[in-house]
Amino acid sequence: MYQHENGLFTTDFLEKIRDKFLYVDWDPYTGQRIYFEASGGSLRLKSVLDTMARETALPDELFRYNPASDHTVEVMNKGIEDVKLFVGAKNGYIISTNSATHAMARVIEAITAHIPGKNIVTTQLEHPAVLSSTKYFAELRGLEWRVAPIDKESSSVPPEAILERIDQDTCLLAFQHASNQTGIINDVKYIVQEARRIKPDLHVLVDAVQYAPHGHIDVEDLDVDAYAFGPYKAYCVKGIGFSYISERVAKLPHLKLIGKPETDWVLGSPAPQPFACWSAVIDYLCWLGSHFTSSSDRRDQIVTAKKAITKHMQALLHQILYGNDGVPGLNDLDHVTVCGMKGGLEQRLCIFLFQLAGMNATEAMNRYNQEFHIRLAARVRDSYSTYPLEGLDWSDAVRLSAAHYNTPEEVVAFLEATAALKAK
């Protein structure tokens, strides 16, 4: 078996996980580190990289009916493919912006703009990705701005406080699968199923930009409208977002070339290098997955891969916090606070955010990466963070994001330097 009893990887196989990546412990500029800001941006694949520089070397344009034209295409509608296996999605369509925030404002646009209705509903636990969109087009279209807030215990939005804000009236429902911030996941099925005994018609856009990389996707469970992501938080470049849409969302009046099908969504020519590079992407959760299962069916290694890494990404949640080979855990530190877990830990990441005693967040994270070595991010009152943290009641927090990649020894390393790093 590649799983330990406790979840972990094992040694060996977690060595075989990390060789695919590029600068996985070090890179050019500090040299060696341990990266706990797979938030900001996970470690890419070496495969990815290659494929990235193979890719870009051609320089045929899509559609020009010669042997290197038909391959950009070939290679594009295998990464639209690879999408649709990722989510899980035998309906609707995938859509390419260069963002997942662009995807999530162009579906949020088109469903305010032609769907009636007089508010939207979303969380103050938001990425700006939903926030600033849905806040712009409730002023826009004159809707009504409605904000579930927070509960600081849990570092969550109850699923109640989303539904109690849903009415006959609503004419959006937009929230993260999983917080970027305090790591919570929301029982999407649950609060949509709910939301649509309130409003069975009631059209559903989620952000999961930070829960897609870890955990497992099936678009058509949700039965959601729009499912978002940003392939640079999955191993992959940037440049890129994706979108699954539903029939319904496609055929939504958008803007979109002269002549068209009206369910395209492209506006120009898409660069095909970021399609086969999420190809990849889907290549190494098969790898990954084919260690747990004997299957060979592509998305059986998906769901077995996710499946592995949840388990995984848990069991380093549960030590960071309660501690590992005897070094004490977060929760052990008197002058460490960790933002509310109440509810227990299976239905998080390993992401969370943290204050130290007399010291901001941004001149902790500077002493972690100047005296230790660890990337970690100090998220303060800015266009990114303030909604959350105002929610929190914090002024600014640390933030750790871990990925499969990550090891027990890293951990260790990490909640060593916490014990040490007290106010000057």
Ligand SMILES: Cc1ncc(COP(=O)(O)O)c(C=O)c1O
Contents of the next structure:
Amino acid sequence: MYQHENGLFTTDFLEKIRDKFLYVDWDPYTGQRIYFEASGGSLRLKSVLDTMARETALPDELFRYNPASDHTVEVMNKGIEDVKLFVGAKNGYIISTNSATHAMARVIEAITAHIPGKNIVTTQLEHPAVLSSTKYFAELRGLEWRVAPIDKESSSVPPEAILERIDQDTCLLAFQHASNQTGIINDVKYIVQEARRIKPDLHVLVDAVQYAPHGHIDVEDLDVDAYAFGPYKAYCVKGIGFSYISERVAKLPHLKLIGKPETDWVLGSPAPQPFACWSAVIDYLCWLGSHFTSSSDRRDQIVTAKKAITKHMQALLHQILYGNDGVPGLNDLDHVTVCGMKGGLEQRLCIFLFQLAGMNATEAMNRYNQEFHIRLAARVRDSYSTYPLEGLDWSDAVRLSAAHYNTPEEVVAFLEATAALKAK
Ligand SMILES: Cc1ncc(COP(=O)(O)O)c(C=O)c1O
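Right, the form predicted on its own is done, so what does the form predicted together with this ligand look like?
Below is the whole assembly, all chains and molecules, this chain first.
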């Protein structure tokens, strides 16, 4: 047995999971610490570090037709296939850039340049990756920039708010699969289906940077044109971003090297190491999934792993809010305000915002660090958080973001710290 009835991984299995990661409960600069900052960057897999070192050592360029060069080609092809497996792509293409932001910007640039229309629709809850690119290209192309507002009580953007902004002249709909601020998961399939009732050939880009490490993905089923994520939020390395793109987007005119096929988006010589590292992530997910399915099919194993991950994270979120074994949850603490969760927990990642009475977010983050060695993030009105915080009507907030390697014991430590953390 690897998972309890309530969804939590068993202690033994969680130990096995944690043993696969680096710096799980300490780092060389702090010593012991609890890491609830998956949204900023997840813990890295040990296998990723080994792979990075092994592949970085090889100098060989692609297509020199010697064994080392052939190995490099293989590594890159396998990495691409493993991205496809991860997102469930049977058709379409995978592009890689140096960040998810960059991948999305390239796609938004191509769509807004070549798809006729008069407006772009996005949401107030977006990361600047989507907000900045949609705003910039809307201004450049003379398109109206339509931003669907946040509903404060649910800390989400209701589908209707998005849909009522779409019309026959919408060039692009760009929105998140899940929020990096409030953890809300959008029903992408429903939103896309309903949006295409209004404009049947609507182009849709999904920012999956926060969702991809944790939830089930099937881009064929979602029927989107672009689906981007960043490996460093998914147990891997920084320095690369991937996006699935549909065939029709791949074929749009875009900057490419002369003589390359029309669907090639590669600029320059990509580093092969991150591709190999991505395959190490997929091996890990397959390993995790293989505990819950007898199938040896890697896609089945990934899908099963994600289901198990989702259950564990939901159980952690429940425990954080409602407490456990006599430890009060955040909802029981008078000096804590948790950002709107109306609508239940099923459609949420274990990512959320909260405030402590009489303390600003930066002070709270620093005190969690210094007094309890707990890593959280302060969200303030900067480039990353101004739009969402304005929409929520919050000056600032502390963000907790968990991943499936976090334990119920870490949650208890966080709750006890929070109960003790009062304004001075
Ligand atoms: C929802 C979301 N989108 C985009 C990004 C940007 O990703 P990258 O740093 O890979 O460009 C982030 C980073 O935190 C994010 O949370």
